[in-house]
Structure formats: C-alpha cells, structure tokens
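Take a look at this single chain, the form predicted on its own, given in structure tokens.
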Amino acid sequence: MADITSILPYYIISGLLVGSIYGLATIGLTLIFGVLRVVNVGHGAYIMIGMYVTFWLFTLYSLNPFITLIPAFLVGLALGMLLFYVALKRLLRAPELSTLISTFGFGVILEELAKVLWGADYRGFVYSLGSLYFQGIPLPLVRVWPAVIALGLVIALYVLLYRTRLGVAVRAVTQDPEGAMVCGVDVERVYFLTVALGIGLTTASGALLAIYFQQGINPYIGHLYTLRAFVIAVLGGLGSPIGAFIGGLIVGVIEQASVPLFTMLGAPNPFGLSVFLTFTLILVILLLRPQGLLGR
C-alpha cells in the first residue's frame, strides 16, 4: 500500500493533464447544446478529423504538431459552418429527433469519408520534446504542453463569453432567444457562430489528443470520445462550458489514477473497474445534484 500512495500523485497529475484536454473536447458539445438545445451525437467524428489533420500535416509536411492546432481549428470552423447551413438551420424548430438524426448522419459521413480516403488502418507518429521528472518518473512534455494549451483555450473562451459583446449576445440567446431577438440580437448569427466555434474547439481538441497519445488514430476512434464527452457533459452540467472543463478534469483523474491502483490491488479487469468507478461517481453526483456540478 505504501507503493500505491507514493506513486498516486504522479497519476493524479497525469489525470489532470489529459482531463484538461477531455474538458476542452467536451466544451464544443455542451456549448452547442446550451445555445441551440441541439445534442451533437456525431461529436466524436470531429475529434477524429482533428487528429487526422495533425497526423497528416506532421507525417507529410513535417509540420510541428502544435502548429497543426491552427489548421485543425480552421477545418472545424468550416465543418461547423457546413453543419449549420446544411442541416441545423433548417431544423431549429423541428422535433429533437430530427437534429439527433442529422448530427448522427453528419458524423457517419465524416467517418466513412475518412475510411475511404485514408483506410481503416490504425495510424500514429512519434514526436518528443523530452520529459520532466516527478518522483523520479518521466512526465513527457508532449503531454504537458497540450494540457497547457487546452487550459489557455478554455480561458480564452471564458473571456469571449463573459467579457465581450458577442459573449453577452450568446448568453442572452441561451437564456431567452425571443427576448434577445426583441432586444436586437441577431439570433441566427449567434447560432451560426456558436456551432462554428463549438466544432472548431472540438477539432482543436482532436489535434491535442493526437499529440498526447500519438497512436491508434483511425476513422472510428471518435466513438470512444463521444461516450466520454457525454459523461463529462452530464457530470459538469449540460450547457455549462466551465462545468465541462471541470468534469473533464475529474474524469481524467479517475481514469489515470484508478487503473494503476486497481492493477496494484490485483483486480482482474482494472480498466473495466475504472469505467465502473467513473459511472458510479456520476450516478452519486446526479442523485445529489441532478443538473450536474455547474448546471443551472
């Protein structure tokens, strides 16, 4: 047990690092839901696209993976614009099932297009910046810097939402679209910018996840992140970007710390128990606070 307690802080730090990226990956989902009341069930496909952007720009053009964050974000903006004008704009007043089907369909199209263009093989790359050492254990800088960038993007989003006129308009539309329209807010423009920004942040998080893990990139990798994003969004409170980030930190710590803990304790399926622990915690939190940690 002494060995477990001595190594646990390292895994907690690792959990906070990856959790910050999970949080950023979830913010796009919860932002779109909070403003448009649309659940993007194809969310993970955009993370996959961001991962492929980083992979191909690095392997084909030797572009620094961190620089690929910019084109990944721009690709996400373009996909968000396409998603809004092709589907969501026409379905804003349609039944919820219509938007669920349309976002699911867009996700499937992206996955199958990626499979046709790049094949179903698992891909990866190797990129290193050296390591920091914590308790004598190496902590790769390629896992530290993505977390720092993710935190910076979350802070930038907070400033945008709470310190700018656009942020005031977004929050007004979130609370009362009709009232915001009466006050002169272009509600459709806010919807458009929200979807574009949400998908842009999602593909940017995919680029950061590709740098963090570097292996296992394939057209269907987004399924895992879709499930994780929904768990984090519910935990933090649907519609709350900051809640999504905090939820990502919690899930990241549980994921990183519980697996080695269960392994040292001799559990037969450490990863399965980690997932069980995550959902148990979420169940307890939702029983005590059904709206999530920061939901209102």
Contents of the next structure:
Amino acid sequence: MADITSILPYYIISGLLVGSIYGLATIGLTLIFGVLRVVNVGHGAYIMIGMYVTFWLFTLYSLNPFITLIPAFLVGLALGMLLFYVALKRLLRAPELSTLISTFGFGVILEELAKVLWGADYRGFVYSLGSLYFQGIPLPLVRVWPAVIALGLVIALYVLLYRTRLGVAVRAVTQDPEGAMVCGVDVERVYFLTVALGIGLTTASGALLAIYFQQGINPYIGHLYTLRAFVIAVLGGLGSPIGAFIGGLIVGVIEQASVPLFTMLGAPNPFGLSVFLTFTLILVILLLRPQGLLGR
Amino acid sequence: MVERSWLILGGIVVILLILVGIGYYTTRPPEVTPTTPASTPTGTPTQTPMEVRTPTPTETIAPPVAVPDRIVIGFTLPLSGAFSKEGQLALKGALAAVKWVNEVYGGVKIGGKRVPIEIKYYDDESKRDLVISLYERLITVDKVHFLVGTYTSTLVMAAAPVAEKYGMVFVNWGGASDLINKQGYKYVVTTWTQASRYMAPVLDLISSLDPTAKRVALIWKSDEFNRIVMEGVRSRAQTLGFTIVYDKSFPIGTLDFTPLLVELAVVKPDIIVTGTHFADGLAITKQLADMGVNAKLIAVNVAPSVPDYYKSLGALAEGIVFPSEWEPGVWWGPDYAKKLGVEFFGPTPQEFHVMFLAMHGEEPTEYSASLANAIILLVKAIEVAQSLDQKAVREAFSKLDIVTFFGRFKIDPETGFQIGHQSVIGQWQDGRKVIIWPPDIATGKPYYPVLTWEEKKAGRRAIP
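Next up, the form predicted together with its partner chain. The previous block was the form predicted on its own.
Below, the chain from earlier opens the complete complex, with every other chain and molecule after it.
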C-alpha cells in the first residue's frame, strides 16, 4: 500500500464532503442550545424523520430526492413549532433536567410513532447520478451534491444570522435575553423561530444523509447520528452554528484521512483508531479551548 | 390568544399520540400464545415436574415420567429494537412449529400419552439486560419446562448463563458465535452451523468454479460474530491456497466505508468477502456500487438473505452471494436422511413450506425455519428421553443424529457444538434467491463472474 499517501488528497476531499453533512446535522442542535440553553437530547429522531420523508416521497411518488429536501424542511419546521409550544415554552425557566427529559421524551415519541406507522424494518432505496473522478477514483455525485447543498444552507443561515434584522435579534437574545427584551425584541418569538429553524435544518440534514449514505433507514437510525452531533457540537463550541459546521468538517476529515495514515504507520486496525483519534483531538482542543473552537 | 390556540393544538396532538401508543400496545401480539387444542387457562402450568427447577441438576435416580397436560417452551425474541426484523420472522416460525407438533403430529409422545406443546415468549427489545431478567422470569415465575434461545450471538451470550445457572436445557438456534459453546456450558445445544464454518464454503464454491481466482479481500465489522466468521474464512483460505490480499475491520456504527473501499479499489481483489449484519451489509453493497469497486465475486454476510435487501437495492443486488443456515428450496428431506443412513423427523421441507405459507401468507425465511427447527428438535429429544428431566433431555440431544426439514442435526456431546448441519450459499439471480452450494442441494447454477456494477446499473440481470 505504498501509494496510499499519494491519494491522501482524495481522502481529504471525501472527508470534507461527509463533514459538511455532519456539520449541517449538528447545526440545529447547537443553534437551539445557543439561543434557548436547551440541549435537545432527542436530536437523532428528527434526522430519522427527515430520512423517512425523503424515502417515502422518492419511493411512493418518484420525487427527486433533492426536491424532498423542501418537504423535509417544512415537516421539521412544523415539528419544531410543536416541540416549542408543547414542551419547551413552559420549561424555559425550569431546571435544565426538565428540558432534557422533555426533549428526550419527544424524541422517543417520534421514534415509536415511526415504528407504529412504518414498522421496524430497514428500508432503503437506490438513487444514482454517476460520478466525478478525482485522482482516478470515483467521487459519486450523490455525495457531492448533498455536500454542496449543505454548504449552501449553511451560507444561507449565516446570511440570516449576520445580515438580517431577525439575525440581529437572534444574536441579541443569545447574548443577553433580558437586554434584548428591554430593546424591544420579542424574545419568545425569537425562541419559537429558533427551535422551528433548528429542527427544520435537522430534518433537512436527514434528507441529505438519506441521499448521501443510502443505508437502511429504520426508526432508530437517528441514534447513529446523535452521539456524532454532540461530539461535533462540543468541538465547534456549543451554541455556535458556524463552529458546528467547522467541527463537522474536522470530524469528517479525521474519519477519512486518518485511516490511510494509520495504515501507513502499520496499525492493525486503522479504522478503529480513527474513532480514537477523533476523541483524542477533541480532548486536546477542549483542554486548550474549553469553550470549543468558536464558542464564546 | 395565538399562544393559547397553539397550546390547545399541542395538547390535542399529545393526546392523540398517547392514544396511538395505547392502541399499539393493546393490539400488539400477546405475550402468551396458547395453542393447545383443549385449552387450559394460561399463566402458570397446572403441573410442574419438581425435578426440573433445581439449580444444580440431581443425577442419581431416573425420575418417574410425570406427564403434565402440556409442555411449555419459553424464550425471548427481539421483537423491537435493532434485531426486530429477525425476531419477528423467527416468531412466525415458532407458531408454525407449534401448529405442526400439536395439529399435524398430534403432540409429544411421552409416558404413553400425546402431550401438546405451548410457547411462552417475551420481547427482549434487543437488549442484553432484558434478556437476562426475562429468562430468569421464564424459569422462576413462569416455570416453563424447556428453553430455546433468542436471536443473535450477543443476546444469546446473555441468556445462556441464566439457563446454565438453573440447569435448564437451552436450545440455541440464533447465536452462531463459536464462543457460546466454548464457555463450558453443559446445557447449551446449538442447532446452527457455527460462525467459523458459516461463510467458509464461499471459498469452496470459488475453488470449484475458477482455480485462477485466488486473491481474497476481507472487510468486516469488529463484532464478535463477524470476527469469528472471518477467522473461519481465513483458515479455509489457507487450506485451499487462497491469498488474503486485504483484511481490515471497521467499527460498529460505521456509516461511511469510503476509506476501506478506496484501498480496495487499489488492491483489486478477485473476491470480496464482507462480514456484516443487515444495515451495514446493505450500506456496504451500495457504497461498493457507488465507488465502482468490482470483483469476480462479492459475498456479503447476513443482509442478502433477508428479502428487504433486494427490495432496497433492486438490480444492484443481482449476483451478490451470501451464506445462509437455510433457505426455502433447500429440500433436506427424507431422501437426504436415507443417504446419510439416519432417521428423518418432523415435517418435510415441502410440508413446512406449504404450512408456513398458509399460516403467514409469505415464504419462510432462515430465521423462521431456525426457530421452528429448534422446537421440533426439542420435541424429538423429549421423546427420546421419555422424560422432562433436563439432564435426560440434554443427554438425548447428545445421542441424536437425525435430519429435519432444516438439515442434519448432530452435536458434539461435550460442548453442544453443531457438527452435523451445514450452511448453504445462495445468490440473487433475476430477483430470486437461488441456492448454488453445496452442489447436491443446489437449486440453480452459480452466475460467475458476477456482473460489474455498471452492467447492473444498465439493467443486466444475473441469469446463468
């Protein structure tokens, strides 16, 4: 395997692609935490819902999976509104454990509901678009496009947060809710919109993940992403959406590029070590910057 | 006001969700399925032979045949959680076995009577801790007469010590790991071809097809089952003169196999063998296709034997080869028994197939057949022992060398290792599973070398 180093750039590109989706899948979590100080423990369930939206619209109505991103986002918005008005609104001043349990409960309800509606079977679909070639190795377009779209969504979110009045209000509430209220910001409305937007982005990322990996979808698939999302959120700085995206890119690149590097070093189980490396790096970053990369 | 209407709407949704939940739990299959023709109230068996529940088996006196009015067989199944698909399929097999024993066969022949069987089962939710407490419950509270196992090695590894502690016979039909029978357990009897022999026949198949295809690549999940499966493949590769050109594992929960597949594309093996379960088996197949990694033969563990695999992948599944403990169409019948010079017991494969189809409206799968087989074998062992004593039945299992619809059953008397049964190799051909190995029970010819991913995407089918 002497020529593995020469294809290191491929691994990095591949890591950036997967990382951008990981990043988008984390932004909802970190956005809600940043503004409301609520940790959405049921995060994975919304990713699962997004995946099912894509799966069903594609298999039942042959809708282009990329178009299903829009209904997935809208379903997420609606679920976010529901989550806010049913659970979070009354718990904003409650101890953290209350919101933790209520978001966890909401996640469990969604998973069990998915199981009742669609069964526990794994479901999958095949959607191909051909490939680009990089260093002579195929880079499937079903992986490139979701990454591009994820990047687009993150840029849109950036514009929303930093170039609009709503964004100013959101950032003001993040920094000092009481101060923002004194200045005339409708804090509750900001909370409401943030949760809706955060969950919407999460279900949208579920749709992109369904296209990206096309693995079997089942009601518990979200668990695979929940831990990753927490790791990335902490790495990027809890509360910082852009930090989450950068954290996603870093984790993606480590996951991919560390495998050839460990192979070169003669490690017996390079893939297993990549998980180890991810967590080691996170520990180091947190030692140097306890608030995460872009955390305040 | 807006806020209040949202609150009301939210409240309604929550109430609806709760109602749906209650509805689901009240309509799901009951834990007990009484199947006795003359039904007795379910719950605790009316008569319990006293000698079966002692923590350490007593050996001296041969117990008198105290025949209860029914024999209760207890087990758990993963009806929800990660292995729910396999668990649900297995349950259908158990129901078919009970129907055969009670209605076709007429009940267990013991002490000059015909005694019907009954099953008592719980959903273990694919969780090890639940498996432990539920098997305890089956033994101490439900006081079942015999135990059969649950599905998959990790859960069986949790259940077996409980059975052993109480000296209960435990028929393991769903845990293929060799480790299960390496623990020194006295009461664990395994019916499946164990992991170390499970996938190795793929290499026998290739040897017979193409002596020039010698470069094998192994990609496997670093879990107990697949690790041992790969040990078996490696050792067979050595015997048959194959070269392992690539051998790497991936952690449980891996989503993206690109790092391994890129290396594989560089190595260009003749044969790719993957050690997976359902979800990762599906993902790895799809990603092999995306990356355009071709080989003369691709064998995937576990996933392709489940029909959902083809439903999800469509034409991409064409030509994929897989091991299986059993498949419909594998007619290990009385002829096979005659050839081996041993007894045949139970429904013939055709009878089982027809009965299963009539009961459930679908073909039996590997999992349904495996649990059905375990129950039928248990019935045979009880008849041979002519006793409900755990030790006597365990000894009867050691003496058994018979063929059922599932194939041969013969264990190593000491360890309970299965040495008679052999796995089969199947291949997806034109949307159907075809058995291609061993040759004496094959239902079709192998398609070799398999189609490239490009050919499959262009719509070509693996029709030999």
